[in-house]
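Take a look at this one chain, the form predicted on its own, written out in C-alpha coordinates.
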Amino acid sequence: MSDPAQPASPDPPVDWAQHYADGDTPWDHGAEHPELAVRLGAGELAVPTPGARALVPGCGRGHDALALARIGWVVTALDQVPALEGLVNSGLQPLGGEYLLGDALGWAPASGEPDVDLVFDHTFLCAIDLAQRPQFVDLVLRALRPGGQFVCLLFPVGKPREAGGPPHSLDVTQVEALFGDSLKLLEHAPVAHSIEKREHGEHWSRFVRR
(Lines of atoms letter the chains of each structure in order from A and count residues from 1; the text may use other names and numbers.)
(Lines give C-alpha, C1' and ligand atoms only; values in the text may rest on other atoms or scores of the structure.)
Protein backbone atom coordinates (compact mmCIF):
# COMPACT_ATOMS: atom_id res chain seq x y z
CA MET A 1 0.00 0.00 0.00
CA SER A 2 1.33 3.45 -0.87
CA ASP A 3 2.06 6.05 1.77
CA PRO A 4 -0.83 8.55 1.72
CA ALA A 5 1.52 11.25 3.01
CA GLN A 6 3.48 11.11 -0.23
CA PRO A 7 2.35 11.84 -3.80
CA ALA A 8 1.92 8.73 -5.94
CA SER A 9 3.81 10.47 -8.73
CA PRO A 10 5.03 14.00 -9.47
CA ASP A 11 2.50 16.52 -10.67
CA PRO A 12 2.41 17.09 -14.43
CA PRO A 13 4.35 20.27 -15.25
CA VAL A 14 2.30 23.44 -14.93
CA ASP A 15 2.76 26.09 -17.61
CA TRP A 16 2.41 29.11 -15.36
CA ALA A 17 3.24 31.52 -18.18
CA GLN A 18 0.29 30.16 -20.14
CA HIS A 19 -1.97 30.64 -17.15
CA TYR A 20 -1.05 34.32 -17.12
CA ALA A 21 -1.40 34.59 -20.90
CA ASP A 22 -4.89 33.10 -20.66
CA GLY A 23 -5.90 35.22 -17.67
CA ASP A 24 -6.40 32.02 -15.68
CA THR A 25 -4.95 33.19 -12.37
CA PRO A 26 -7.49 32.48 -9.61
CA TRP A 27 -4.78 32.91 -6.96
CA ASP A 28 -4.40 36.60 -7.93
CA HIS A 29 -7.09 38.91 -6.56
CA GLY A 30 -5.46 42.15 -7.67
CA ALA A 31 -3.85 43.35 -4.44
CA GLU A 32 -1.73 42.19 -1.53
CA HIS A 33 -3.36 39.65 0.73
CA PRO A 34 -5.77 41.56 3.01
CA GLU A 35 -4.23 39.98 6.12
CA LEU A 36 -0.81 41.24 5.06
CA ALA A 37 -2.22 44.70 4.37
CA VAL A 38 -3.84 44.95 7.80
CA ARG A 39 -0.77 43.68 9.63
CA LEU A 40 1.59 46.02 7.79
CA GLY A 41 -0.78 48.88 8.54
CA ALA A 42 -0.60 47.95 12.22
CA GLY A 43 3.20 48.14 12.16
CA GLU A 44 3.96 44.42 11.97
CA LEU A 45 6.92 43.15 9.90
CA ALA A 46 8.56 46.55 10.24
CA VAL A 47 11.97 46.89 8.62
CA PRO A 48 14.53 46.08 11.35
CA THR A 49 17.34 48.18 9.91
CA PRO A 50 17.61 50.47 6.87
CA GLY A 51 18.27 48.42 3.76
CA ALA A 52 17.06 45.13 5.24
CA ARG A 53 16.21 42.63 2.54
CA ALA A 54 13.09 40.57 1.95
CA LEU A 55 12.65 37.64 -0.43
CA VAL A 56 9.29 36.81 -2.04
CA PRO A 57 9.52 33.59 -4.07
CA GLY A 58 6.80 32.84 -6.60
CA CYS A 59 5.70 36.47 -6.46
CA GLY A 60 3.31 36.48 -9.43
CA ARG A 61 2.27 40.03 -10.24
CA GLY A 62 4.11 41.20 -7.14
CA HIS A 63 1.26 42.51 -4.99
CA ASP A 64 2.68 41.20 -1.70
CA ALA A 65 6.23 42.12 -2.71
CA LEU A 66 5.21 45.69 -3.47
CA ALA A 67 3.37 45.99 -0.16
CA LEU A 68 6.57 45.06 1.66
CA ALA A 69 8.66 47.40 -0.50
CA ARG A 70 6.36 50.33 0.24
CA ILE A 71 7.13 50.10 3.97
CA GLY A 72 10.88 50.07 3.33
CA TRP A 73 11.97 46.51 2.65
CA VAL A 74 14.48 46.01 -0.17
CA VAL A 75 12.59 43.26 -1.93
CA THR A 76 13.85 40.57 -4.25
CA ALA A 77 10.84 39.01 -5.98
CA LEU A 78 11.24 35.72 -7.83
CA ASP A 79 9.15 34.11 -10.55
CA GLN A 80 9.53 32.25 -13.83
CA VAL A 81 6.99 34.12 -15.98
CA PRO A 82 8.75 36.44 -18.48
CA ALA A 83 5.64 38.55 -19.10
CA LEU A 84 5.64 39.65 -15.46
CA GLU A 85 9.21 40.97 -15.36
CA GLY A 86 8.54 44.47 -16.66
CA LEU A 87 5.30 44.81 -14.74
CA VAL A 88 6.74 43.92 -11.35
CA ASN A 89 10.01 45.78 -11.87
CA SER A 90 8.12 48.96 -12.77
CA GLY A 91 6.84 48.96 -9.21
CA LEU A 92 9.77 47.45 -7.33
CA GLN A 93 12.78 49.15 -8.90
CA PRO A 94 11.81 52.71 -7.86
CA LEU A 95 11.62 51.35 -4.31
CA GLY A 96 15.06 49.73 -4.50
CA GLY A 97 13.90 46.18 -5.21
CA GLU A 98 13.89 43.90 -8.22
CA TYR A 99 12.11 41.04 -9.93
CA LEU A 100 14.41 38.21 -10.96
CA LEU A 101 13.26 35.87 -13.69
CA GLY A 102 14.02 32.18 -13.24
CA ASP A 103 13.55 29.16 -11.02
CA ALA A 104 12.86 30.54 -7.56
CA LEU A 105 13.96 27.29 -5.93
CA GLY A 106 17.45 27.73 -7.33
CA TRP A 107 18.00 31.29 -6.11
CA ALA A 108 20.88 32.17 -3.78
CA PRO A 109 22.32 35.50 -2.60
CA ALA A 110 25.03 36.74 -4.92
CA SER A 111 28.59 36.79 -3.66
CA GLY A 112 28.99 39.60 -1.17
CA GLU A 113 25.26 40.18 -0.75
CA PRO A 114 23.86 40.03 2.78
CA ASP A 115 21.42 37.30 3.69
CA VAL A 116 17.79 38.31 3.80
CA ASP A 117 15.94 39.28 6.98
CA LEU A 118 12.51 38.12 5.80
CA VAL A 119 11.19 35.39 3.52
CA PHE A 120 7.50 35.82 2.73
CA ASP A 121 5.47 33.03 1.14
CA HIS A 122 1.92 33.18 -0.19
CA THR A 123 0.75 30.52 -2.69
CA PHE A 124 4.22 29.36 -3.72
CA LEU A 125 4.92 26.51 -1.31
CA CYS A 126 1.40 25.18 -1.87
CA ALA A 127 1.78 25.41 -5.66
CA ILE A 128 5.00 23.47 -6.17
CA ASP A 129 5.10 19.70 -6.47
CA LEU A 130 5.22 17.97 -3.08
CA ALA A 131 8.52 16.39 -4.11
CA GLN A 132 9.99 19.91 -4.42
CA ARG A 133 9.16 20.99 -0.90
CA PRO A 134 12.63 20.03 0.42
CA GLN A 135 14.06 22.39 -2.22
CA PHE A 136 11.90 25.14 -0.78
CA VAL A 137 13.39 24.43 2.64
CA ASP A 138 16.87 24.65 1.13
CA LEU A 139 15.97 28.00 -0.45
CA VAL A 140 14.76 29.50 2.82
CA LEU A 141 17.73 28.26 4.83
CA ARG A 142 20.16 29.37 2.13
CA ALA A 143 18.66 32.86 2.02
CA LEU A 144 17.58 33.68 5.56
CA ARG A 145 20.00 34.89 8.20
CA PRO A 146 19.88 33.48 11.74
CA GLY A 147 17.28 35.55 13.57
CA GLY A 148 15.48 36.37 10.33
CA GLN A 149 11.79 35.67 9.90
CA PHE A 150 9.91 33.28 7.65
CA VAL A 151 6.27 34.27 7.26
CA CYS A 152 3.84 32.02 5.45
CA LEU A 153 0.22 32.66 4.58
CA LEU A 154 -0.77 29.03 4.73
CA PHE A 155 -3.35 27.90 2.19
CA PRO A 156 -5.29 25.65 1.53
CA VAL A 157 -5.57 24.60 5.18
CA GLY A 158 -7.86 21.62 5.59
CA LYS A 159 -7.80 20.51 1.97
CA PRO A 160 -7.55 16.71 1.88
CA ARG A 161 -4.06 15.66 0.86
CA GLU A 162 -5.48 13.04 -1.49
CA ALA A 163 -7.27 15.81 -3.42
CA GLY A 164 -3.90 16.72 -4.92
CA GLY A 165 -3.10 20.08 -6.39
CA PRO A 166 -1.94 22.64 -7.04
CA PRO A 167 -2.70 24.10 -4.64
CA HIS A 168 -1.64 21.26 -2.38
CA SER A 169 -2.77 20.96 1.21
CA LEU A 170 -0.59 23.06 3.50
CA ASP A 171 -0.74 23.59 7.24
CA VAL A 172 1.58 24.52 10.07
CA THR A 173 2.32 20.94 11.06
CA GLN A 174 3.57 20.22 7.55
CA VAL A 175 5.81 23.29 7.63
CA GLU A 176 7.21 22.34 11.02
CA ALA A 177 7.91 18.81 9.79
CA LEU A 178 9.70 20.18 6.72
CA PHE A 179 11.97 22.57 8.61
CA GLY A 180 12.52 20.57 11.80
CA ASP A 181 14.64 22.45 14.33
CA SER A 182 15.81 25.06 11.80
CA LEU A 183 12.87 27.33 12.55
CA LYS A 184 11.02 28.28 15.73
CA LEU A 185 7.30 29.04 15.51
CA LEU A 186 6.52 32.48 16.93
CA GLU A 187 2.91 32.95 15.90
CA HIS A 188 0.16 30.93 14.28
CA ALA A 189 -3.53 31.70 13.83
CA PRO A 190 -6.34 31.63 11.29
CA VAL A 191 -6.34 34.87 9.31
CA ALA A 192 -8.82 37.51 10.40
CA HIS A 193 -8.97 39.03 6.92
CA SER A 194 -9.22 36.30 4.30
CA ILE A 195 -9.58 36.35 0.54
CA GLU A 196 -13.21 35.92 -0.39
CA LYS A 197 -14.24 32.82 -2.33
CA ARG A 198 -11.27 30.74 -1.20
CA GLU A 199 -12.65 27.29 -0.60
CA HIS A 200 -10.26 26.26 2.17
CA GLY A 201 -8.80 27.87 5.27
CA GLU A 202 -5.99 30.41 5.48
CA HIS A 203 -3.62 30.71 8.43
CA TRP A 204 -0.84 33.16 9.28
CA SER A 205 2.36 31.54 10.55
CA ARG A 206 5.50 33.40 11.56
CA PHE A 207 8.79 31.65 12.32
CA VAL A 208 12.30 32.75 13.24
CA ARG A 209 15.45 31.14 11.88
CA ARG A 210 17.42 29.54 14.70
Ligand SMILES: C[S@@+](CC[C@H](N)C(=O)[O-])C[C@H]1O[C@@H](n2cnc3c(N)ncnc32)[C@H](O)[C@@H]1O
Second form
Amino acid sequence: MSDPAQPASPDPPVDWAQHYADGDTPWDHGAEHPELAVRLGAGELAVPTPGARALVPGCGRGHDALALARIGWVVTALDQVPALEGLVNSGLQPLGGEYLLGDALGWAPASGEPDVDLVFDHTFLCAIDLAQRPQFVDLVLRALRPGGQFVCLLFPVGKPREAGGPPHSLDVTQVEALFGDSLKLLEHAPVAHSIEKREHGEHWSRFVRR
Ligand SMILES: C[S@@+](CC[C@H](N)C(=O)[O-])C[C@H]1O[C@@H](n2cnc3c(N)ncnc32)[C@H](O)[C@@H]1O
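Now show me the form predicted in complex with this ligand; what you just gave was the form predicted on its own.
Below is the whole assembly, all chains and molecules, this chain first.
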Protein backbone atom coordinates (compact mmCIF):
# COMPACT_ATOMS: atom_id res chain seq x y z
CA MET A 1 0.00 0.00 0.00
CA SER A 2 1.33 3.45 -0.80
CA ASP A 3 2.14 5.85 2.01
CA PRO A 4 -0.33 8.76 1.80
CA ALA A 5 2.23 11.13 3.30
CA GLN A 6 4.76 10.45 0.58
CA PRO A 7 4.83 12.18 -2.80
CA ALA A 8 4.23 10.33 -6.03
CA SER A 9 5.57 11.66 -9.34
CA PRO A 10 5.56 15.45 -9.86
CA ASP A 11 2.71 17.11 -11.74
CA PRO A 12 3.23 18.86 -15.02
CA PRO A 13 3.35 22.57 -14.08
CA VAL A 14 0.01 24.38 -13.96
CA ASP A 15 -0.12 27.89 -15.40
CA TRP A 16 -2.55 29.31 -12.82
CA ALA A 17 -2.29 32.85 -14.19
CA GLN A 18 -3.37 31.60 -17.61
CA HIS A 19 -6.36 29.85 -16.07
CA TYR A 20 -7.51 33.16 -14.59
CA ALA A 21 -6.72 35.06 -17.81
CA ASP A 22 -8.85 32.57 -19.74
CA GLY A 23 -11.66 32.54 -17.18
CA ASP A 24 -11.02 28.81 -16.90
CA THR A 25 -11.52 28.53 -13.13
CA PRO A 26 -13.90 25.65 -12.47
CA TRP A 27 -12.95 25.60 -8.76
CA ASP A 28 -14.41 29.10 -8.30
CA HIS A 29 -18.17 29.27 -7.89
CA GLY A 30 -18.24 33.02 -7.42
CA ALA A 31 -18.65 33.19 -3.65
CA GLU A 32 -17.23 31.77 -0.47
CA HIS A 33 -17.74 28.04 0.00
CA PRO A 34 -21.38 27.52 1.06
CA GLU A 35 -20.29 25.46 4.06
CA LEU A 36 -18.11 28.35 5.23
CA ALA A 37 -20.96 30.80 4.69
CA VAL A 38 -23.38 28.74 6.77
CA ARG A 39 -20.90 28.11 9.55
CA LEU A 40 -19.87 31.77 9.79
CA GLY A 41 -23.53 32.71 9.82
CA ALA A 42 -24.01 30.32 12.75
CA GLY A 43 -21.24 32.02 14.69
CA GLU A 44 -18.46 29.49 14.09
CA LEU A 45 -14.86 30.64 13.61
CA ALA A 46 -15.61 33.80 15.52
CA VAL A 47 -12.66 36.12 15.96
CA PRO A 48 -11.08 35.20 19.31
CA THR A 49 -9.63 38.64 20.06
CA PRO A 50 -9.78 41.95 18.19
CA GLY A 51 -7.07 42.03 15.54
CA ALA A 52 -6.70 38.25 15.36
CA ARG A 53 -5.11 37.18 12.12
CA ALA A 54 -6.19 34.63 9.54
CA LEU A 55 -4.14 33.29 6.66
CA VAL A 56 -5.70 32.06 3.43
CA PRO A 57 -3.03 30.51 1.18
CA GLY A 58 -3.85 30.04 -2.50
CA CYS A 59 -6.79 32.41 -2.09
CA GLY A 60 -7.69 32.74 -5.77
CA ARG A 61 -10.25 35.52 -6.21
CA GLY A 62 -10.47 35.79 -2.44
CA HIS A 63 -14.09 34.84 -1.77
CA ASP A 64 -13.32 32.83 1.39
CA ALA A 65 -10.76 35.40 2.57
CA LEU A 66 -13.31 38.18 2.22
CA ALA A 67 -15.98 36.21 4.09
CA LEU A 68 -13.57 35.84 7.01
CA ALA A 69 -12.59 39.50 6.86
CA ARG A 70 -16.26 40.54 6.97
CA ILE A 71 -16.68 38.92 10.37
CA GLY A 72 -13.62 40.68 11.72
CA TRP A 73 -10.57 38.58 10.93
CA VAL A 74 -7.49 40.49 9.79
CA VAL A 75 -6.84 38.39 6.73
CA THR A 76 -3.64 37.84 4.84
CA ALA A 77 -4.53 36.24 1.52
CA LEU A 78 -1.75 34.68 -0.52
CA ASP A 79 -1.60 33.85 -4.18
CA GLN A 80 0.93 34.00 -6.96
CA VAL A 81 -1.25 35.49 -9.71
CA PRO A 82 -0.54 39.21 -10.27
CA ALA A 83 -3.92 39.82 -11.93
CA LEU A 84 -5.70 38.91 -8.68
CA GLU A 85 -3.91 41.47 -6.54
CA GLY A 86 -6.11 44.49 -7.29
CA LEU A 87 -9.32 42.49 -7.14
CA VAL A 88 -8.61 40.83 -3.81
CA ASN A 89 -7.10 43.92 -2.23
CA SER A 90 -10.11 46.03 -3.20
CA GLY A 91 -12.19 43.81 -0.94
CA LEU A 92 -9.71 43.06 1.80
CA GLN A 93 -7.85 46.30 2.39
CA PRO A 94 -10.90 48.29 3.54
CA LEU A 95 -11.37 45.55 6.14
CA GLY A 96 -7.78 45.71 7.33
CA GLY A 97 -6.49 42.74 5.39
CA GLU A 98 -4.20 42.35 2.41
CA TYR A 99 -3.35 40.21 -0.58
CA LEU A 100 0.31 39.27 -0.81
CA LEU A 101 1.63 38.27 -4.20
CA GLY A 102 4.14 35.44 -4.30
CA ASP A 103 4.78 31.86 -3.39
CA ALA A 104 2.45 31.10 -0.51
CA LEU A 105 4.65 28.22 0.57
CA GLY A 106 7.44 30.67 1.38
CA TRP A 107 5.36 33.02 3.56
CA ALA A 108 6.47 33.67 7.13
CA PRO A 109 5.09 35.98 9.82
CA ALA A 110 6.79 39.37 9.78
CA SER A 111 7.24 39.14 13.55
CA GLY A 112 9.33 35.98 13.12
CA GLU A 113 6.99 34.21 15.55
CA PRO A 114 3.83 32.23 14.84
CA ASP A 115 1.13 34.88 15.25
CA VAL A 116 -1.77 33.60 13.17
CA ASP A 117 -4.95 32.33 14.83
CA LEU A 118 -6.56 30.67 11.81
CA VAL A 119 -5.28 29.10 8.61
CA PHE A 120 -8.05 28.36 6.15
CA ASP A 121 -7.46 26.04 3.22
CA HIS A 122 -9.88 25.50 0.39
CA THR A 123 -8.49 23.78 -2.72
CA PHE A 124 -4.94 24.99 -2.24
CA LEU A 125 -3.48 21.93 -0.53
CA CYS A 126 -5.08 19.69 -3.16
CA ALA A 127 -3.83 21.95 -5.95
CA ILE A 128 -0.13 21.93 -5.18
CA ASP A 129 2.17 19.13 -6.22
CA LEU A 130 2.24 16.18 -3.85
CA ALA A 131 5.96 16.75 -3.38
CA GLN A 132 5.16 20.24 -2.01
CA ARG A 133 2.88 19.02 0.78
CA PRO A 134 5.70 19.04 3.36
CA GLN A 135 6.22 22.74 2.52
CA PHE A 136 2.54 23.32 3.19
CA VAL A 137 2.97 21.72 6.61
CA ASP A 138 5.94 24.02 7.29
CA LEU A 139 3.85 27.02 6.25
CA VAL A 140 1.01 26.16 8.61
CA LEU A 141 3.35 25.46 11.51
CA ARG A 142 5.33 28.68 10.89
CA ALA A 143 2.09 30.62 10.88
CA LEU A 144 -0.09 29.16 13.64
CA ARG A 145 0.37 30.08 17.24
CA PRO A 146 -0.28 27.30 19.78
CA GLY A 147 -4.04 27.11 20.14
CA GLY A 148 -4.55 28.48 16.63
CA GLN A 149 -6.77 26.55 14.28
CA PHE A 150 -6.29 25.00 10.88
CA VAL A 151 -9.51 24.53 8.94
CA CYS A 152 -9.34 22.49 5.78
CA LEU A 153 -12.20 22.11 3.36
CA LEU A 154 -10.99 18.77 2.15
CA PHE A 155 -11.58 18.08 -1.53
CA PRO A 156 -11.53 15.81 -3.57
CA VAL A 157 -12.29 13.19 -0.95
CA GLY A 158 -12.52 9.73 -2.44
CA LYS A 159 -10.74 10.58 -5.67
CA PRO A 160 -8.41 7.68 -6.45
CA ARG A 161 -4.83 8.60 -5.71
CA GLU A 162 -3.76 7.08 -9.03
CA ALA A 163 -6.02 9.53 -10.87
CA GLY A 164 -3.40 12.24 -10.22
CA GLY A 165 -4.22 15.91 -10.19
CA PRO A 166 -4.60 18.69 -9.54
CA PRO A 167 -6.83 18.40 -7.69
CA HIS A 168 -5.05 15.58 -5.92
CA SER A 169 -6.82 13.18 -3.65
CA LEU A 170 -7.11 14.60 -0.15
CA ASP A 171 -8.67 13.25 2.99
CA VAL A 172 -8.31 13.62 6.72
CA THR A 173 -6.00 10.65 7.12
CA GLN A 174 -3.55 12.25 4.71
CA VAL A 175 -3.63 15.52 6.63
CA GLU A 176 -3.15 13.71 9.93
CA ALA A 177 -0.21 11.79 8.47
CA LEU A 178 1.34 15.01 7.19
CA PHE A 179 1.06 16.93 10.47
CA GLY A 180 1.60 14.13 12.96
CA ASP A 181 1.36 15.33 16.56
CA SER A 182 1.66 19.02 15.66
CA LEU A 183 -2.08 19.31 15.18
CA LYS A 184 -5.00 17.75 17.03
CA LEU A 185 -8.20 16.99 15.13
CA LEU A 186 -11.18 18.74 16.74
CA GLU A 187 -13.87 18.14 14.19
CA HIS A 188 -14.35 16.21 10.98
CA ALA A 189 -17.47 15.67 8.89
CA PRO A 190 -18.71 15.63 5.32
CA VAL A 191 -19.96 19.10 4.43
CA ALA A 192 -23.71 19.64 4.62
CA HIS A 193 -23.54 22.42 2.01
CA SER A 194 -21.38 21.43 -0.92
CA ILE A 195 -20.52 23.14 -4.17
CA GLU A 196 -22.76 21.79 -6.90
CA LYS A 197 -21.12 19.81 -9.68
CA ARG A 198 -18.07 18.86 -7.64
CA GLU A 199 -17.31 15.31 -8.66
CA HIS A 200 -15.81 14.15 -5.39
CA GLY A 201 -16.53 14.49 -1.71
CA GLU A 202 -15.97 17.58 0.42
CA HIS A 203 -15.24 17.31 4.14
CA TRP A 204 -14.75 19.96 6.80
CA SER A 205 -11.84 19.30 9.14
CA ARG A 206 -10.81 21.56 11.98
CA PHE A 207 -7.55 21.10 13.85
CA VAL A 208 -5.84 22.95 16.68
CA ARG A 209 -2.12 23.64 16.85
CA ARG A 210 -0.68 21.92 19.89
C1 LIG B 1 -7.66 25.52 -7.27
S2 LIG B 1 -7.25 27.21 -7.01
C3 LIG B 1 -8.16 27.58 -5.52
C4 LIG B 1 -8.34 29.07 -5.31
C5 LIG B 1 -9.22 29.43 -4.10
N6 LIG B 1 -8.76 28.84 -2.88
C7 LIG B 1 -10.65 29.06 -4.35
O8 LIG B 1 -11.15 28.13 -3.71
O9 LIG B 1 -11.28 29.72 -5.23
C10 LIG B 1 -5.57 27.10 -6.41
C11 LIG B 1 -4.97 28.47 -6.20
O12 LIG B 1 -3.68 28.31 -5.64
C13 LIG B 1 -2.80 29.23 -6.26
N14 LIG B 1 -1.46 28.69 -6.11
C15 LIG B 1 -0.97 27.51 -6.53
N16 LIG B 1 0.29 27.33 -6.13
C17 LIG B 1 0.63 28.45 -5.43
C18 LIG B 1 1.78 28.88 -4.73
N19 LIG B 1 2.88 28.12 -4.66
N20 LIG B 1 1.75 30.07 -4.11
C21 LIG B 1 0.64 30.86 -4.15
N22 LIG B 1 -0.47 30.50 -4.78
C23 LIG B 1 -0.49 29.32 -5.42
C24 LIG B 1 -3.28 29.34 -7.68
O25 LIG B 1 -2.86 30.52 -8.30
C26 LIG B 1 -4.79 29.27 -7.48
O27 LIG B 1 -5.35 30.54 -7.30
